[in-house]
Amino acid sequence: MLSLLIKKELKEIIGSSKFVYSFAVSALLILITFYVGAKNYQINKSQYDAAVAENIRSMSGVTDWRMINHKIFLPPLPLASLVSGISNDVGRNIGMQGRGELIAKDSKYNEEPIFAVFRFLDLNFLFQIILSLFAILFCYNAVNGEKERGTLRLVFSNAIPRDTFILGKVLGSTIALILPLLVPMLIGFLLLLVLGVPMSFEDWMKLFLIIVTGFLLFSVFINLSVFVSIITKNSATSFLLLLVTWIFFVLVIPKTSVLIAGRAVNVPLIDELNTKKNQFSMQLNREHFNSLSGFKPANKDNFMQEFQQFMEKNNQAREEKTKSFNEKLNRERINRQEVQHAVALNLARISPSASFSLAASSFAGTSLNLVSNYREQADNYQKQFAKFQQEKTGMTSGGGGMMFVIRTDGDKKPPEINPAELPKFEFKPASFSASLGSGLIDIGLLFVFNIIFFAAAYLRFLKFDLR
């Protein structure tokens, strides 16, 4: 019996002229989001390529490792371009100095600002905003169009079970609205191959994880329609009812959440931490300047080299303070913001439109753990550089410090750096362990609403009046 339920379902579905319609423009956007995601991915990383050859090439003819305008760059992420996330927002380059306080720059959104007016068209807006309004589309009236038409009496008089019927109609909707989506699907991934997106194995993973919890939000949807379609009765007023519920669960209740979280949990602003740096900075640089009259040479003819030598000491003690000043500034901020994120995170996820996209930019490397962990490996890699200017000219560069490169007309030219010498910046992604925990608590808040809609749907069915 559930069977043929199932298969009446498909056929009302699949055989109407609003599928075929429906289902054409679906696969056009799941096509043409795969194709311009992997477009974009080459466009980026062509530029990150460049980026990284003139990044070599300023160095050309310089003969000093303090003088170097040295910068690294966080490479595109294959699965960014799909799920863009916070991605575009980051700062894709930063100066590297041997000291001093990191800063990333230069932005997607930064460079190209009308792509922060419309945004991308990727898989979160394909699901969010396309998928879920198809849904609805096709559920809205599934039990009190049935009624309407008079078809609900005619299948209730062979004497079918309601928790069967009411099974039977989930399923067959869920079957027949996913299974043909999932054609364009895999020829978007196909593209992603012939287009040369390189994406390792934890990518396909990733991805695949992402398409999975997107057709969990679909199948929610389809869920809250069968309820809806239950509680009211007739088919125009669910519809109403269903657009109003989206327009809450996509838009509305998202962004209240970052509101209540901005009024609930102060964050200090970047500019009010930026004028405490800069006078704690005046200050020390005051007291710098003071300490050279005291400098007094041991052996006049090595005064270049002790004055070096007094000069790297004071630098050192004025960047270790200068970084506990700075460190302490952050952490507070940081704190504060994580507090202000938590917040602003937990209430969003009473959407599972929020859960989606929360879930799918973990998976795909571009949620706010991405600037913690370009920072992070930032940070890393200026001990690296620091040690290796240490090991080159006895010096580091940066924290406001001065340098003094002395030569006599008789000195011959010290020959030209190697930039290869450089120890690379290699940034490496989440792993697919770290993205599943990041996201595994926003996959089971999707299966926790679907379940709680179907439930609904199936206890007021029980007491539906059929005729």
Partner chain sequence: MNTILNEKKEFPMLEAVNLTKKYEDGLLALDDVNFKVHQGEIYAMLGGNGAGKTTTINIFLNLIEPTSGETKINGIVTHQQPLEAKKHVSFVSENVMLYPEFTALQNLDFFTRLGGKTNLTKDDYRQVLLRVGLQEDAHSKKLKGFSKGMRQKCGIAIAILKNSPTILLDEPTSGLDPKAGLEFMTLLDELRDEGKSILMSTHDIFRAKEIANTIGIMNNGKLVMQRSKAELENADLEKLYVEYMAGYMEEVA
Second form
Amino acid sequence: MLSLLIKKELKEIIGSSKFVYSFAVSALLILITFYVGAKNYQINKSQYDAAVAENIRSMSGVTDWRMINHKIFLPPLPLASLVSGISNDVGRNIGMQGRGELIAKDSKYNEEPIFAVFRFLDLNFLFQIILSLFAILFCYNAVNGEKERGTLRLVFSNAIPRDTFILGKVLGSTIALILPLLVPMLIGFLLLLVLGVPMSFEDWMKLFLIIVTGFLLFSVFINLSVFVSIITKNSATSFLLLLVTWIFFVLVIPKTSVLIAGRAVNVPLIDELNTKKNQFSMQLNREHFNSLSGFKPANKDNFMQEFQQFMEKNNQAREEKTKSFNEKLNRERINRQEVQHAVALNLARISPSASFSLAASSFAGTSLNLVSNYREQADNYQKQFAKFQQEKTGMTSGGGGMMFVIRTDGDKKPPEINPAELPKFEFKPASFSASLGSGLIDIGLLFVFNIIFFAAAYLRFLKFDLR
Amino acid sequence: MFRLLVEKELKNIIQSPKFLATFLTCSFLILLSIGIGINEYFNMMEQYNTAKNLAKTEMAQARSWMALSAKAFREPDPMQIFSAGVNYDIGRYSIVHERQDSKLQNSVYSDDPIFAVFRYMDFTFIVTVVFSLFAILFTYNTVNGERENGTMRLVFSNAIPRSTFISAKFVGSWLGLVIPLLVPILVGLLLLVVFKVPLSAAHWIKIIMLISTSVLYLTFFIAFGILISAVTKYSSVSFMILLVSWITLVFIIPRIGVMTASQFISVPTVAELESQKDSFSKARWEKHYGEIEKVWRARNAEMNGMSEADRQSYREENEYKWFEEDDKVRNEVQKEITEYSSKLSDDVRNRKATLENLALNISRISPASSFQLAAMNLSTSDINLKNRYEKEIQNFRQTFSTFTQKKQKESGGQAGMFRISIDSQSGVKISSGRDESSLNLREVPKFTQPSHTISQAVVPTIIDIGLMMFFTLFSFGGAFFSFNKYDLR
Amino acid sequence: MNTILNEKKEFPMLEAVNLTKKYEDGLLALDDVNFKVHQGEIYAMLGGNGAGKTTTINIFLNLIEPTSGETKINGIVTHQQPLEAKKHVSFVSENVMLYPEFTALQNLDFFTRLGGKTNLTKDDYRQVLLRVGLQEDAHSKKLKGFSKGMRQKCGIAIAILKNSPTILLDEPTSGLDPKAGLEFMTLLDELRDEGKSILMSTHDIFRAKEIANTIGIMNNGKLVMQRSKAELENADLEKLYVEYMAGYMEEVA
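Having gone through the form predicted alone, I am curious about the other one (the form predicted in complex with its partner chain); can you provide its structure?
Every chain and every other molecule in the complex is listed next, the one we just looked at coming first.
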């Protein structure tokens, strides 16, 4: 009996003309999303490659490792073009020096505001906006529509238990809507392969997880629609109610919760921090210069080396002071920020759409963690770079300003440096298990939403007025 | 007759239960968006003032004119309440210094990425997404619904011309949807007054234009809904078509437009650009210092054969002159570098402008993008905002560095840098060229916000408003025409 | 495929016993209604709108529960064992829309299977559709293009295919043209000859008199008159009907 009801639901949905239209649109959009994602990745990749090459090129002819203008870049990640998250908002370029605080600059949107105007088409948008609407469109009249057409009485003139009917309804709709959408998804996967997007095995796992989470959200909307179609008398009302709920889930709740958190938790201005840091470093600089006059070479023949050692010692002391001062300030701000994030995200999770969006960006490595992840890896690289500089020149560069070494004693020009010796910066996205860990709560929430809405629908239908 | 039909249409809309629900939702969203906008504006303003003061204290710390750098901040505009545009995406300020390329940095979103997670919900967004959706919801069955109900035959059993019927449909729906929505909008404007948002006459003109543009946008969707309901037989079909069109117009075309354009035109990234600038400047400086090296060797050579005491006195006698000479050459080098980098920037900016124009023109197929573009232009949060500021900051940098150079000369001493000379005989010598008292900053030029007149804001919207009008007329004309041939049975 | 029942059952196939339904808003929709329909009989319920005919049928289908009293199908109390009872009944409702995106055959297939018959073929469906008077070319068309009469024919075909001993008909002839109406009556006659027990509600006095074994007139929730065909042989049913209706009018006035 259940399978008969499921089959009927399948046939009814797939055979309807609205399915043809809306499936065509969704399928097209899915394909476009994958295509555009792959293309975008390639564009970003070539820009990234060009920037890296230019960075190396700019070092040619330089004779001193302290004089290079080294930069590291956040590489484009294949999944980031499918779920952009905040990847376009974070600074990508970091001017690398042996010491001093690293600052990531030039977010994609700051650099090219045209893309900020209308945003990107990605899987997040697809599941949140398009496919959830798609689910509503097919299930808003699941029960009250049958009543309006008189088929409900006819069905229940047979020996059908109510629970079988409602179960058949939900399962049938879910299968009928999800299965066909898997086809364009799979073609999308193929597109990624064909267009040569370098996806690792972990990337595939993550992508798979994103899609699964997306369909969890999709079935939340199916269950919700079935529930609403039970508690409302006519299908026009249920559609309207669902549309309003959709607007709240997708647009209002996530955005307002962030704003509420912004008000509730005060995070010190970044400008304030910067000023404090600048003041502190200026003070240290003055002290530094005052101490320089105290340098007296012990050995006149080797004074240059001695001076460098002196400078380096001085610099290191200064660096340590600055570092601990900056770190204290940063830590305070980051702590406040973390509280703010927690408030915002947990409030937003009232909406299943927000849960999905958070989970998807966690899996794609474009969640808020991207910022700290990038910062951490850049800091580690800085240590490596400093060690390298130290080995090469006995000194590290940094502290703002360019360094030029001018020799007025007529020495021969020293040999050029070989940029290939420079340690490579390789950004590693969060591992599969780490991103799974941070996305787990949202997956759990989506399950809970599914269960709640289904249970509500189930219980209400047992008391539904079938006349 | 016409009046009667309009009245019927109005009643039909206003009495329907869905009207109350949509009206309340829309009102809530409008007021929420304006409320948030006001709050956000004051917040940004506070941040702006704090940051400006901080910058002042920072400047006061400088000990030499050449080391003095200023910050030019972007002042928040109250119009951002209506359309945030690229406001949060582009940098809030730029550092201004003779030897540093100025560009906007530290966007709100990069400082606090949490706000980027779900983006802002402004008035323009509500109009673009929600108003249009509701317009469709009320018009999808205006014509074919009457046929399905059988009321159409009844109406046309009377002496009613078709043109009167369809015009009344349009006017009635328009009044029924636009007038109620104006109520929360007006309340929102009242909020602006109550919370004392500083608005000039120019702002009010722009606000009124923005609201009129929103109404025009809504009108388009009303006309479009009627058109589709007049070319289809069943309301279920027209609803599907409209929903699909809505998604396409509001969400897809604008995005695709930008992406399509980016496939055709590649623009070097900032990273690449900067690297090019850097390597030019580095090469130039290196050449310069190479020359300086020679000059100093020559100067040292002049002292050949002198006694140590003579040397000393010769040096002291000439040192200031030498510094001056060096300084002059140095300034020329800096000028050359600045010119090169601004030429490079202009080049990229032009290529970007081509990309942007292409992208925007593609996206203008959809009135939803036209509306958003017009709203952003009116709110001065359009994509050119960045260029306007960077240009103005570039000019300011000129003024600023001319000023600091002048001051530097007046105060004497050399280029504001510390010169550490190491000599095998005399050891380390540090000269800063001047005393360490603080600078008198009163005369320092101040950055003024780029002027953006009303006409500069309005002119670019003409094309978008024109396009929306065209689409509206086209839809209404289409509805009118096809209804004349409509099968009334 | 129609199995004619060989032995006549002693107890009534459809029965209402002291049937009373009071809605939550206080409306007394049915007030102590009693009737029986035996095998091979047609019982016609006459009455105006709101008389309680549809409520009676809804209780037979367990779509609502009675306040007191009970309905029985094949001796099974419907609100106690609804699923068991419904195995023995088919239902044709007034103006059923069916599934608009399904073809006639698909609709039939779904509902017959739902009724527990899984071994029927398309040919069986076509045969029944032809029997109820639906032209062959319409069999594979979607219901959304069908007229009221065509949809009604499909509804009847569904009832026939279920081949249950009892049939409930809620205003089956409304919306049918005279020719279709006549065909329908012939069909009912055949079904009765096959041994079905049929309960129908209708406005159509003449058709009712022509075909029913027993006629009940309902008014304001009460069964105000019940006569057998023989008793009505020479009576003017129309007059009776109007008289009872007038009584009702007086009552409410």
